[in-house]
Amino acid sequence: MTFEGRTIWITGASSGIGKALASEFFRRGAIVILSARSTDKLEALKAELDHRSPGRAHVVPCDVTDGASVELAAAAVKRLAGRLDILVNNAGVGQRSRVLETSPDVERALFEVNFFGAVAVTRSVLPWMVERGGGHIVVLSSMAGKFGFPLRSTYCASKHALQGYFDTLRAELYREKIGVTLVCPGRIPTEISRNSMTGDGSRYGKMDAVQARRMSPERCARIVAYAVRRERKEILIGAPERLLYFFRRFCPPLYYRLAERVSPI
């Protein structure tokens, strides 16, 4: 299963699932364009990939919450690659705070990164994809986009919003050969918990104990690559979270009971 010659732009590529996806797509032959705010980390990843096969990794800094930065990044992608086959909207930020403790500014900030950032990056390349005859958009949502979960109120809401927006985009643009894969991982041991926002906007700074014991980012990336290659419309990753989703759909009373008792960290 190869992505030989495909150009793939990945936001949030400096760490976690984004970094693992960059490495996985690169291993399968893709030209990868790495974006995030942390240029140093991107350059380190590029150097690692160049050591394996030079010339197929490029760094394009991008802050998805800044419209001007997104437009500049999209223009740079066009100059560098001349084509874009797959966009991976991976940039995101987590939350670790109760509703009553979360300020409106933090709620807006979560939406700016998780929802409006993905929309902005997608809109910056979508006309180009349509003009070139098609493309594929991968959206890193979350199992939290399928149900509510303690300490994640606005995070869950932003992921629910991604589901609605990109399901609609897929339905509207299938005749233009624009595919969409929504990826819904459960807990993956990345920096997302440490970098999560608390109620006052400060960094949470800790790895969730449950999260640390779950599927590795590398295994998650392999599953995502397979799903994208098969042009799957949606994929749910993580056995415990899939079970909770099953209960939410088919046995809501049991889900409500479990959601009230499950450890949020």
Ligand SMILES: NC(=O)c1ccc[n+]([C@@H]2O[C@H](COP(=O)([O-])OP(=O)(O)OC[C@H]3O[C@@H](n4cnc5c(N)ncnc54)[C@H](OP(=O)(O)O)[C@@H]3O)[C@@H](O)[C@H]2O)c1
Contents of the next structure:
Amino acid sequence: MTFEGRTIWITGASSGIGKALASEFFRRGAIVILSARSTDKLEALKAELDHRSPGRAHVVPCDVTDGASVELAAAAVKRLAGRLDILVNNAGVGQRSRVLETSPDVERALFEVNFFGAVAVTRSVLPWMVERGGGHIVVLSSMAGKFGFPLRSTYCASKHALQGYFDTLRAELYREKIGVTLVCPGRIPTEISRNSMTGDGSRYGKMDAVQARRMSPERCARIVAYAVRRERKEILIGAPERLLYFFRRFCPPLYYRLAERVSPI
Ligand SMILES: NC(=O)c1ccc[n+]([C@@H]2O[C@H](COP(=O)([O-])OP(=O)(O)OC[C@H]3O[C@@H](n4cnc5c(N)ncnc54)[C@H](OP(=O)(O)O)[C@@H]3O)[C@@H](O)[C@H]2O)c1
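So that was the form predicted on its own. Now I'd like the form predicted in complex with the ligand, please.
Now the complete complex, all chains and molecules, led by this one.
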């Protein structure tokens, strides 16, 4: 698949991986539709992209946890574009709290963004994609969707849920030419650590030391774009977490020991 002239809707485009993906797809010739709640940040990104090549970036504000906002955004996307080639479900929020300290409200809030948000946005355009002859859905899961990791119990659960849902969607809709790429990055230095929810719902507000040293969002975006271009069904990004995933799959006792000892921040 090429990106030249394709329309790509990206949620969570105001920051981090979503912003880097928008820039990468734009660089490869796509028309990008930028969504998130922070309209000012989206407008700043649009201005930057317009400066590079005018008229190929659009801002459509959207809160993925609000059904009415998602429907309005989907209607705006349909007005803006004759068809939607690729949807990138990227909006997400992290967690930094132990199970014992995490309130049920926080657990639900994490699922509302990370799981139900992606499902709602997908649902809002999927029939249209099918009607127009197909499309591709990119889902930002995580290595946390492959194994458990301390301080991220519900975050991990929400990403595992994405895996089950979108593996099923792919299997059900391949005849309708709907493809799915599940993206599972390890730690990438974005705002995710600072924006993470703590056990009482307050913002964590710190950049984790380990996170700060890892692969840049721009490099991650280049790897994702390559995987989408090749229509890969799943991609794991980040060497240390891939090793942990390997242990989880092929040598579980080693994973159990490492998961107890690994630095979660
Ligand atoms: N960074 C990592 O280490 C890492 C690793 C694996 C997976 N991921 C996944 O990658 C995705 C992007 O994360 P990131 O690292 O780029 O984090 P980030 O810098 O904090 O960006 C998160 C994005 O999600 C948006 N968002 C949050 N809540 C939203 C809502 N209710 N409605 C619409 N947009 C919302 C934010 O925009 P507004 O606040 O403006 O709405 C922001 O654009 C997430 O799904 C995350 O789980 C990240």
